[in-house]
Amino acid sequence: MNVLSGPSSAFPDHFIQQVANYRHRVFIELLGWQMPTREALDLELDQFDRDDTVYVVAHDAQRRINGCARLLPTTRPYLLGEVFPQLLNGLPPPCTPEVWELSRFAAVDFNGQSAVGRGQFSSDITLALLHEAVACAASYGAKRLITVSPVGVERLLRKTGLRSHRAGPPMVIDGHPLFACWIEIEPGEA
């Protein structure tokens, strides 16, 4: 697996474009999620992709995108703190330089040419992303990571080794059910 990192200064500027197409078929397309796109180019980008968000993305040998997560930090606008803040069981959303929140995590080889396999969320290839994830806000002084996920997410996370836990109990909103998570990083991480 090859993972690059950083924001979206340090791209090309068609590397960004490619993360949206590669988030718009992953989101929109495969798990129908509903949220605004930029349909006309097929682009999944929102108000939290900016100057100072953090890409992971992973990539195969011949570059194609199979695996991406978006890292921010929570002193600026984030996606739980403005649109799921309910799921913080009514405390105020973390707002500190030791706190970033990961969202937008896909690990989906489109091309079959990886050991990350459509819906396979717990891939050998998912867990090094996510750990990479890891790895990377830590790098940026994160100490703990806040996140809006699926339920089901807590499996993959019981097989990270990583210390986790809810945040506040889950709730159904646009008919999925969803949780904030916390997820602990240890001392050595980056």
Contents of the next structure:
Amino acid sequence: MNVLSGPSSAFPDHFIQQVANYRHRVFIELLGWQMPTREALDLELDQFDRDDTVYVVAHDAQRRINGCARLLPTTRPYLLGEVFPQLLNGLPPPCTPEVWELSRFAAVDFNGQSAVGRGQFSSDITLALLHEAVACAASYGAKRLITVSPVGVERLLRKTGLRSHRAGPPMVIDGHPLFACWIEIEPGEA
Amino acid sequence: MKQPVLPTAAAARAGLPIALCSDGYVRLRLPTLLALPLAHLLSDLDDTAEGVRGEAAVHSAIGGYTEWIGAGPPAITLGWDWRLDGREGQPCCVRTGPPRSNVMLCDRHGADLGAGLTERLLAALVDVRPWQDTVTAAIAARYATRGA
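Here we have the form predicted alone; I need the corresponding form predicted in complex with the partner chain.
Below: every chain and molecule of the assembly, starting with the one above.
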């Protein structure tokens, strides 16, 4: 598995479009999430895909994307703070350079080179990609990650060895049980 | 990082030592947790359950997850996985894996017991509470409705 990471501005436009197309295949077509899309182009992008958005993207030897993650500083608008603050159990959304948000995490290999199940976390690249995302966030100064996820993500986090815990109770939103989760970044992760 | 921002006014009035902290943990002592009613929030079957594969056969397993909540503020959340077990002659749900939560149990001095011990105590709490019938009823209702 090869991983590229960096801010949107560091990548050519066509690469970000490939990421958006991959996200469309995962989240819209495979998982059936109802999100605004640029349907004519089969791109899944939202207001948090900005020039300063940091992407972590896995690809195979043929440079076909098989995993992605999105990192946002909580000092600027981010998904949890803007859209899902009710998942924080009454706490205000974090706003500090030491907390980054992890979102749009997926590891699905549409090219059949690794095991594929029915979910968004089904391949053998999942754990490696998650650790890469954590290391990338740490390189930007993050000490903790916050994420909005389906409840099934906790099983994945258990397998990684990362320390995580819920930020509050799950809520059913658009038919999906979602929750907010804290992930601690150990000093050696960067 | 333990930076209590509560107890909430309601908790303080009730004399309940329950504190929602800025790291997202709800900190409390075990006796307080034991006295806290837990309400069923939702349960569902796994959509990614895989059979237990043997040499010449596949044994299908039925399992899922369940979510419970202790009314707040601050709200306690507890969720765990379960599977249907029929080895005792009667099908019943058994917990698989440790509970997932936002709870950090503390000692009488307010010091954290730690994630590991908290997890083990929460598991023991789940195992002595009668949750199985509620889960099976919720699953039955959910899928009966879908099939209607």
